[in-house]
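Take a look at this single chain, the form predicted on its own, given in structure tokens.
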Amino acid sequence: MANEAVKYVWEGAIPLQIHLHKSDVASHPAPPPALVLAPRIGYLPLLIPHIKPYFKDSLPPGEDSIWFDYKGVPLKWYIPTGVLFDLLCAEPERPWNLTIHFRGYPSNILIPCEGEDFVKWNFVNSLKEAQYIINGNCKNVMNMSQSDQEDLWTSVMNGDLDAYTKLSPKLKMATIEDDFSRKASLSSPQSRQGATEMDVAGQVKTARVPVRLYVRSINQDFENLEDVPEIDTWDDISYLNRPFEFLREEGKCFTLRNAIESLLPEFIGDKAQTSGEERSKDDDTEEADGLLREMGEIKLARIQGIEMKLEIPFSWVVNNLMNPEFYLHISVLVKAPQR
């Protein structure tokens, strides 16, 4: 099951319909939109070599400064394409209609990107950050040969999971045993005989997980995702780069809900009520209702295009839904508490 999940992540793609912005059209008639299948784990600038030749006969002369927008919002190139889609389209739009610009780079909103080397640098830098969070240092990334680094990056660009799987063990990233695998292994006599001191009942295990959260907090309630207000600016989104200390206690399952509540106390409060969940009997009291109004409500958590059930073990999410740079990207929609 785990291998199938990782394969799903690597094979995930989003159909794009890319329109040339009207200010860049120097031909008549305007060219039809380009249709591209974009890997979820990839980055928008990596699509430019495929898109630019399509529009080249319609462009005015001059230097190109290429960027994309969605409904007027410039798209941050260093965020994986799948994360952008999950974040900006509460109700998934297929194909995803984007606009490409060849002029007027919004340098007040987007950091410069001058091609693939910038994207590669961003990837390797994130890999170093992730390893520092997980292992306490980034020496394994720093000590990788130039050819191995290049091959690792090429595997990500090409969506080659087999090549990536051969190279990534050289990074020696610490892993978290997920609860599904643990239950299966502990059920066998051989595993019970070979238990280490770390498996003593009641003992707490810790691990640090690199997490990037993209949080939208909205005031109004809604029943359907199509009723979620559109994002007008990046100011509508809180970007949080938060290392998470994962605690696992024997006999307890630490869930995705537990993780999000721990990571977002300023949005949710001490204990969130998740959409669709039944209340306890005590919730009928006026005091309980008042408390609920003071807490945020998680309306949606999306990872790798999946609307997650919040009771899933967090260890499984970490081991199967991380991006290749070892960050877990979580898009969260929160209904703001009533003050």
Second form
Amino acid sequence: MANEAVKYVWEGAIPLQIHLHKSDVASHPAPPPALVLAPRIGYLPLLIPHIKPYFKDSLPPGEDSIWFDYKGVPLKWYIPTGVLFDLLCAEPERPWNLTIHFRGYPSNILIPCEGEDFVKWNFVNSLKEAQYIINGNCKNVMNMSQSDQEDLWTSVMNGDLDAYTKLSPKLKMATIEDDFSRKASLSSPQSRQGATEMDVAGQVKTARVPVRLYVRSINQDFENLEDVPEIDTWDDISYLNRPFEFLREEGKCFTLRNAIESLLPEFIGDKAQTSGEERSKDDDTEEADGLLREMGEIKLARIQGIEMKLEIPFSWVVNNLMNPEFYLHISVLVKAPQR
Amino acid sequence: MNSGREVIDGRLTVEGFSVAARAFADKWKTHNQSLPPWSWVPLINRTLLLSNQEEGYLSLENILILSSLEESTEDESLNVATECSEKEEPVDHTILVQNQENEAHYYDFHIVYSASYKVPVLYFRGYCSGGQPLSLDVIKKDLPSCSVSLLLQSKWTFITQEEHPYLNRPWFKLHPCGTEDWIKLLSQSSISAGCQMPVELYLVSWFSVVGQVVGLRIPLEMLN
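Write the structure block of the form predicted in complex with its partner chain for the protein whose form predicted on its own appears above.
Whole complex next, starting from this chain.
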């Protein structure tokens, strides 16, 4: 479905200002920062061929092992660049100031990345996992010819949506739809042939959607995003890689809020745990407010840089805002429940 | 509606995993006394998000391995020594020859449930006594030779280095794609014997295969 929204996602980019870490500076004066436009759906190591020329004359002798940090936090290169930005910058910083290192890879924290192959296989493994979630098996990815897999990856690397759109049907990913999107697509003038096939084949009652949730939990309420404290380490972020599951039911439409709350049932929403005290239904409004304060609350959900209205139908979000490996990455800022 | 007590299509629900894990840990403790017991780590200790007491993973840590200079052809188990002082004498195959580097390698093993693949996944890491992580090249020398040749054939799809789902650190993982297929084969043999594989035996059956990749054998009694 190469529509407006998908094009918007593929064209999304983040201006980066990359500073060479001072311990890697062997020239005088120190080189100025490099300015690079990073595709949101891409990965930081893919930018290295564009960045290295700026700094190569300043580097000390030795072999490169390249990594990036933001305010001292080493960046996980296997997370799409746009997701890193949405998650680590509560108040978006433009350009985004990152530091590049050519030595001293923190291999106790980051898995190694020794070239484009590593990034490609991370992508392919995520794609397999997503296909497993959606289709129930990953045989289509496994059976793809070597050259098709290469071409698919190249289309992602180059941000070439046209090439990607020609290749992705070979993956035969089942469509993700609930009653809302099914009715929407039936009423549209051109019903895709794929949808009809899936309707017959997709008798699956329970549908699963690949989701990666990155959750930042803050203890106090805040007025502005710039008041949100900075992240010191990845331990400040909770990562959940688990699919959203739902039953295809007549008349049922899931919102983004429903999806997020179902992935974090103990943390926010109706089922959130409150203190051990009993709450009776006859409580007056003051008590009820107290209850609300005790539950966690979604303050912000960002997908592809967009601050989402939580009432948007989830199927629309998935179909339009997912990454090329078919995962929906959601950065969430939550006010922690008061326990 | 699957109550979680059944193994369907070789896969487990998250509730089934909790049941299977506890059963596995109990049997291990009873039948496999040459090794320390597995412990259950509730996820609530690892992430803020889940206060459900039922979710967690199994952990077996600080296993000391000294690889032998000669590979024994019949017994491909890792030469494992126990750290703790046990009253029992160690079994024969744990008598050790020191490895070429003359250093001790320690291993941690975690069995974590994958919500995506609906099967357990084995994560492991190796380190030396100073705590420095071991690279895959070094670990390969500790693995049984059949695993090593499989590794060489498929660099990216057999053992991969990935971030631990809950610990923010690099671990090695046995790729789960395909697990359900061979578990189904194992269940079919019990189906032809007239019974469905009970969920309590899932991890035992699973580990009887997976454990061999990393050289951890389980005694046959555990399969009963």
